[in-house]
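First, one chain by itself in structure tokens, the form predicted alone.
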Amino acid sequence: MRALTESTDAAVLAAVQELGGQPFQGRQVLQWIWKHGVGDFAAMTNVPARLRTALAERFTLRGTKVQKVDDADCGTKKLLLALPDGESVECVLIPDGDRTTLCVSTQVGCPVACVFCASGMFGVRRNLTAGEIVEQVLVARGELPPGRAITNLVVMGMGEPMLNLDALLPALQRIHDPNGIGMGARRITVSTSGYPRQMERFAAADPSYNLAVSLHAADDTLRRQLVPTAVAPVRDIIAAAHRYFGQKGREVTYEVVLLEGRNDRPEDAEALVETIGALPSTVNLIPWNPVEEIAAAKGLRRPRPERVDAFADFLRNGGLKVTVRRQRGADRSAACGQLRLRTLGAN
């Protein structure tokens, strides 16, 4: 049966009123499903018990199902969602202070195959639908504790979402919009490994969303062995990230997953400040959190705080704006593909 989240509301207006019932009760269903989020047709009290049974005969309320998941000491939670295929797919809340951050994927798996990150490990299987994506906030909404609600929306889960516009872009309309999830566009980021050309069409979408850029190296030649499918030349991509910034006014974020020994030194701290250059800008560092699987065959290992601090005051002392992720989840398979790479494995 097909889930009512990837149907649009016109869609669902006209199942209601073509199993008997008004258009208000269409407006409530579709309430209940973007506004309170339920999961099932019963708790839909103020529609007729005769509509929710015909609907539950034809439709699911979502495709996916909560399959695992991991709580962190830190209060992070990750889950791993069954979809209708068989495939899984992950998706991250992150509790800090008032806030609490959703990170969300767009496909199964992933293929930029950076060498650090376990998304990639298995590929990319497919990309997700819009529904499947929207899914992830509903059902991560629902794990949460009464009176916490989801403040920041992240897309750098499981995927490269610049290939797979074509969901992306509905879902956010979906989640942004007033009359679905209603989370603010300024709340809303999404994160690249470098696709120029894919990068204009975002900037070209309404409403503006902020924008994160992979980088993790500015010269070409590291950045290929850290990404191996990197193709654009590094130039290219800050120059679409520039655009950006001069088209929406969105400050556009770095982030460099720092690796000991491997991107971490005075040499590659110089390189960032010279290419990024002076447009407004934030390098977001992020220390690896090392997954043990890559850690093992790779030789790979997270970088020890002093060379984090140093790195930082390098890059501030050339003038960029700079933040420092601390390490969250990590007692608890949080780095990104990591419960689903462990699952997999097990199986």
Second form
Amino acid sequence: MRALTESTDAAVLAAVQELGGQPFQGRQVLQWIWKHGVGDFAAMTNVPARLRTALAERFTLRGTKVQKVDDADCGTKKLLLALPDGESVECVLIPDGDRTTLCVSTQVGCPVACVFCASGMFGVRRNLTAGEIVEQVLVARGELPPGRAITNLVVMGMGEPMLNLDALLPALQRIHDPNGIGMGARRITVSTSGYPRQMERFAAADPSYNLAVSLHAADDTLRRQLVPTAVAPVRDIIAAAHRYFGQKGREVTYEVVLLEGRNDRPEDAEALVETIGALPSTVNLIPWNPVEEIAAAKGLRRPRPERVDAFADFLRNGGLKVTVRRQRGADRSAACGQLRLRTLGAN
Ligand code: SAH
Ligand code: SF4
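Can I get the form predicted in complex with S-adenosyl-L-homocysteine (SAH) as well, since the one above is the form predicted alone?
Time for the whole complex; same chain goes first.
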């Protein structure tokens, strides 16, 4: 059975009409799905019972089911969703003062295979559908205590968003749409490991979302050691990011996951200063969050704080704007599981 979250508004309205409902009842059904986020047809109290039953015979409301909710330190909540084909995917809610950020996934696994990342360890199993991406928001919203809302969305969970734009763009549209979930585009950030052609397509999307580029290193040889499947040279990735700024007027954030002795040396900082150049951007330094199996197998280490500070100072002296992501309780408890959460600019 098809989930209504996979259907266009027009298809939902048409289905309601076919089942004998009025157009206004179709609109009420849409509101129950998106505004109220109900997980059950029975909760659509102003929709006649006969229509609800007829809908339930034809459709499911959602395709995913909550499999597990893990409460971690600092109020962080990790949600594991079961997908209809037996796969599962995570999203994570991170409260931080007045903000509540949700980190969502776009693929089951990831084909990019960055050496330091848990999501890429076993390759990619499949793309998520648009409905499965949006449902992470619906489900997570339902987990919040009364009075709290998701204020920021980061597409930084499992998967490479640019390799699933066909699902991601309609999903973001739905999340942004005032008749959908209604989240401002400025509060939505998509992170990519750098696919210039797809970044162009993302730039053509309306509205304008924020873009983060996981650069990690400015030198191509070093970058290819960290992101082994990277085919685009760094200069093409930076050029695409600069074009994004030109088109959207939005600063791009560069993310650099720091690994001791690998990409945190003075020459690595120098290369970044030279390559990123003068266009407005922010570099977000992320000291590596160790993944046990990877640390043991590949000898990777999180840099000591003084090395991170020295790296940040070097970039700042070179004229770059820098933020450093400090470790939080949520990281220590490995709340993110396979997901690597990065709330941008959270120092
Ligand atoms: N695939 C996209 C988005 C998901 S990863 C991308 O790579 O940008 C989101 C961010 O988490 C990326 O910047 C990634 O480099 C970072 N990341 C992945 N594993 C990490 C780890 N173990 N510690 C710290 N950051 C990590
Ligand atoms: Fe994929 Fe991003 Fe992990 Fe790299 S860091 S393997 S691109 S999820």
